[in-house]
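Shown next as structure tokens: one chain only, the form predicted on its own.
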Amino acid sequence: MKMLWLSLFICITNFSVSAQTCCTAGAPILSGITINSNQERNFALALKYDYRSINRLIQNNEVLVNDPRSRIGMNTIVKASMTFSPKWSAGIIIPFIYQERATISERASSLGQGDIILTGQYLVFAEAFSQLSWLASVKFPTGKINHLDDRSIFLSPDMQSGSGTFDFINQLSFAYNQIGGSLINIETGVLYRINSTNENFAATQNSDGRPYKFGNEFQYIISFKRPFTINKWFVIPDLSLQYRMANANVENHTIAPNSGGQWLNAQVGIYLLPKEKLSIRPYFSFPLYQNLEGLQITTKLGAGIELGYNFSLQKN
């Protein structure tokens, strides 16, 4: 019984690694879209706070120093999910985003709700120690896209809380437990995000704005967990690796310079389960490899904390 609810929490509170550059609007929305597949009906809530220091200046794959710019991103993400049957689940993710950037001569910030994601998940198969899930998500243009600076000029698309577009995410996730007879669990996933074009970014009463599209992206994520107990608490250290490849952005039907590239990031965390229905997970993330197109400022480090709580909907 203990291992049953332990496995449940591993899935419910799992937020995959996601490190974004300054060239992607809003919160790291690809985090945590996977939903637990469970034999019983349940409802789960999760709350995540994520901090990113975006202070690494990259010229292709070379790290530059003495950059006068600085930037941070802080996101609070609320996730609710429901398992209707052993096969079908659905969820919603609501992000709230604060961003700030500064140079020697100016400072700008933005605060607002990001784009909401609705997710449906189907359990393709589940065996004794493994399962395969397919997930499809739609990101709705609910985020704020009219942030202005002190001069009443539109902030760049990457500083907006939302993208102003419907975007689509597909993901296949595979989990295997008790590798080689041990308690080590492995989870891996392949994700592809298709972004559409905001045809009228920065439109006003006197201007039609301009088309802007964030590049499509591919991610491969793998994570390792090994549960054990300390007194009456379950403790689960975890290590995740994420490879991310993003296409260049497109502005006014022209490929935007200094956008797109490849990232390899790591995240280290630890799940703390003081009660059967509650989990707490602090984590820390950092880049292992970055090879970007042109000159870009990107994530140097990240940290955060996640809280999860599960409600059983079974009558008995």
The other form holds:
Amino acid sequence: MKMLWLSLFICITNFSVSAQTCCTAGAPILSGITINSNQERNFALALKYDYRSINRLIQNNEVLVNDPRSRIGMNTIVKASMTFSPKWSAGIIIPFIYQERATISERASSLGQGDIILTGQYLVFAEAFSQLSWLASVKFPTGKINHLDDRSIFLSPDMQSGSGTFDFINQLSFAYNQIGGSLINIETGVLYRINSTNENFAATQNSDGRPYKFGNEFQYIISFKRPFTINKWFVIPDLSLQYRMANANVENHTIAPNSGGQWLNAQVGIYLLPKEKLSIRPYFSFPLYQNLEGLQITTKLGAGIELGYNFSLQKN
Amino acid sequence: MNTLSKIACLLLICLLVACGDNDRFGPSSEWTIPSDEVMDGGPGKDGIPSIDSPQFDQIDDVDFMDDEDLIVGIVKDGEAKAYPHKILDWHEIVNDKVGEQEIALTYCPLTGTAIAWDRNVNGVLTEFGVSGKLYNSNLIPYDRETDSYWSQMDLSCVNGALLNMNIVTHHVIETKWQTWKELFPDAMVLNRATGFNRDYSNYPYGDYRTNDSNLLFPVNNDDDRLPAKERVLSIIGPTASKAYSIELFDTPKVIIDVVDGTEMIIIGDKEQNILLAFENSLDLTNLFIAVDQLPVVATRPDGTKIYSDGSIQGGPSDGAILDHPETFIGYWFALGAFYPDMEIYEL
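Now that we've seen the form predicted on its own, could you pull up the form predicted in complex with its partner chain?
Every chain and every other molecule in the complex is listed next, the one we just looked at coming first.
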């Protein structure tokens, strides 16, 4: 029974490499989108804390030193999902975002609810060892976008908790379990995010603000997992690789010169399953390769922990 | 008074002093410009690091400049220093001393404006840093003594303890490297040992300099009388201002004109990429362009030679120095935004 549950658990765990570079406005919460179980009337709750040290200054692919800036991002993501039928499921993601920008003479921060994401998933097929899922999400402009500094000036768009836009995320993922009869499981998928333009960022009663758009992005993710039993505990170490390509942001209808680029990130984590319905996953992530447009400050290290609780509403 | 009372009094005094300091130098929400038009550029305060210990080379030792590269030059007390745009693009402010004058060379890559500010502000020597804020796409420096924010092109304090105070400026000469070498062959040149490793050969804003439709931040007055990125010499008078486009000088020439009641001499050459303005306090007439005789920029038949710093040799005014009006070069879109009533000189 436990092995069956373990198999199910592996199926429902998500791609967990985060996408954040320097901004929130939705980017880090992509990692919260989950491929759900195909077990009918399954309900899942997850709580994730993610910390990012964003203090690597890069020009193209060269790391520069003597940068007076540093940034951190701390995100708490609450997620709930429900499987309604063997084919269909849906979920909601609610992020809370803290960002801090520090220089030698200033420390500015913002804390607030980010944009809420609603997701719907269709299980294209599920066989004994494999499954293909399609997931579509809409990000709603519910996040806080009026954070001010200590002189009552709007913080820049990448320091706001939300983007003020409807964005659309399409994701296709394929999972294959027990490759070659081993206990190794592989998940791979692609994701494309289409962002819209906030035409009135920083608008006030006296000002129409200005247009701002975060660049669209593409991701390819591959993840490996293998379960072990240690002293009657199930543990599942995982390794994920994420390739991310983001277009430049568009500011005032002009391509922002120091934005966009390519990232290759790795994430190492381990699922601890102390109880049948409960999972705990600490992880850390780090960049393997970054080739960015112009000069950008980007993530140097990330770490976090996820708590998952999963149960069925079906009567036995 | 017992010991406890003394301690209480001391604490009270400390508290009052602390409160006073906060009131004086702490962040303020009061702006002389519309605060909702002030933009956070993203890097944060000092996120673009000013150069506070500039290092210089002799012209002959400089190997990173091309002849067409722009520099900003300052001449004071017989000392000439050049600050390449290539370095200014990454730092925006250089706190320095030229001759006996403590100056901060402020430069905004987005408006193309270079203005030298006096670092003695309100009787106190200060440094300026990059606040990370922009108004009409233009740099807002802050002074490190009072943490007041200033508008570079408005030339005044717009937020903080020194609110409404005007800044004292010093004249700069903005031209291309080849021309500067002929004007001041003994000048010192800011080098790349800035304390920061940046790729100074790489312009960080893409096609911004030449693309008229590329404005990263909106301005509060779209003035399309000239192309947005046309380089224009502005003369700012107390009650009126005037613009002289570099395109006027596709053939080198001297223009005598009146701005805000004062007669001016404007000398320019698009080929040499130089635009200069002087107050014609000596009532000089019959001036001829002489940029083919650099460092002389203009001459008169009576033997008068005018140099780029306004000094005169030969002729009846030998030894005199022409004063400079309040003047700087910038992209037209920014001048039109800051000075909506600015007149444009036409031939």
